[in-house]
Partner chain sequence: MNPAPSIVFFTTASGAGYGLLFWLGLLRPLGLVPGSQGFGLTALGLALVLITAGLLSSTAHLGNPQRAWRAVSQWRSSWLSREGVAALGTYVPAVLFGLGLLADLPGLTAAMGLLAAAGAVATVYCTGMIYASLKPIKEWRHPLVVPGYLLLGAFSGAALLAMLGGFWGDGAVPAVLALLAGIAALVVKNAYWGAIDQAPPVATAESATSLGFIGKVRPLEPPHTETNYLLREMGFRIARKHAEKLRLLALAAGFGAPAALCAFALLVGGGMGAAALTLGAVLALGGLLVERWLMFAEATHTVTLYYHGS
Amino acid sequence: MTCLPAPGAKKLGLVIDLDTCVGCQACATNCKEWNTSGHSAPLPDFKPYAAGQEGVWFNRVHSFEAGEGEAGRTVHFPRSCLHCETPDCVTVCPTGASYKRAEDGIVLVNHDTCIGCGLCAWACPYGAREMDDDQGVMKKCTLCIDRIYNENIPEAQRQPACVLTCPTKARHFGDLGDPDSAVSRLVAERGGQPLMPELGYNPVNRYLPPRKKALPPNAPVEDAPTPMDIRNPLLRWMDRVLSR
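Please render the chain's structure by itself; use the form predicted alone.
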């Protein structure tokens, strides 16, 4: 069993806006592109151009239909590691390979000590763990730890790859442990929510709910024509007959 560190003040994580996400998969694609040569490299694909394609993806986007009729809409739901404050994926690890950093709250996997037992994947209710069958180890989102602390790139680029590439700015990155940070203020303004908080894992990431869809105003109902409105004599006679 692996112990969790004492809770720290800094809690790095993502805020995802479900109102503006369009499901374009740019976040998943750029995540794959960066991480397949980064901290958790490689991220293999199996039969990538055939039926039954499988592979290691740290970010996956699911689409759902919500609501009915004119109030219905398609909601695109990106899913990745939520970097929980009390993650069972860490405490069940028999070797200590799965761990949570005290300095920023990021949950990582040490591939040198991971034995690929899969206990962490069973313990994660969010499906955020990915088994690399080539290497026989578990992998997951790292919040692009090799980018966000890399002083060799411009400061504006020190964000997760998924955040940098989002065309609608639906993804935000920052310190959710700081109530005055931009991401914390955004969560407060929009009523951001953790995913399945009833499970007790205290996910750091937050989701901003879709805004209510504005329905078009009802078209004015026109009054039925009176006999005097019908100029054609034949039609006036037919109206009188059919109205008896």
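Complement to the form predicted alone: the form predicted together with the partner chain:
Next comes a single chain, given without company.
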């Protein structure tokens, strides 16, 4: 059914910290690694060992420059499905293959009924859907539905692959519908932002803004070197002799 379900209380999603993301591509790589044998497996690669290689990825890490001069920043920016609350990627689907789960808000594709028309990818403003040209069906981030509810893995690992692998802990997973959850508190504390809110898709994922650069009030003044700044004893002796 591609009509949207009534809004549920639970809204699972990601919170991505643009302050600490270092653009290492670990989340994109581990996403590919997990998902190529997970719910939406496989994630094909074409011409993997030749020029012009390309493939399906659920997570793409961009880098941007924002602002000018001293105030300017380089910001690394992971982009994946935002599991929007009112996404047209679901309602435009002619077959019912694209759907949003009522119980937790995860947006998924049924690969057994998708006809590969591509309309849902056109309807996603964020570029979160990529066609698997091998199977002829649409694929997208599953919020690692096969990890977060997976009772065969230790409880601590029931988190999306991208979240677990991030070396700077820039990715957080949780229920953004619960105002007391850790992710909701993080969003409240740090002023987490939605992307392209003007399109009205009501994304669930939030991006934490880079913190303000801590500029010292006055530029540091360098002290004149003292004899003790010279570490080498021989040079220190020469300095003393020559300074007489």
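Remember, predicted model here, so these are calculated numbers, not experimental data. Positions refer to the first chain, counted from 1. The term rigid core refers to the most C-alpha atoms you can superpose between the two forms while keeping them within 1.5 Å.
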- request: Note yes or no: does the Cα of Gly191 move by 2 Å or more between these two forms after the core is superposed?
  value: no
- prompt: Once the two forms are fitted on their rigid core, how many angstrom does the CA of Tyr49 move between these two forms?
  reply: 3.2
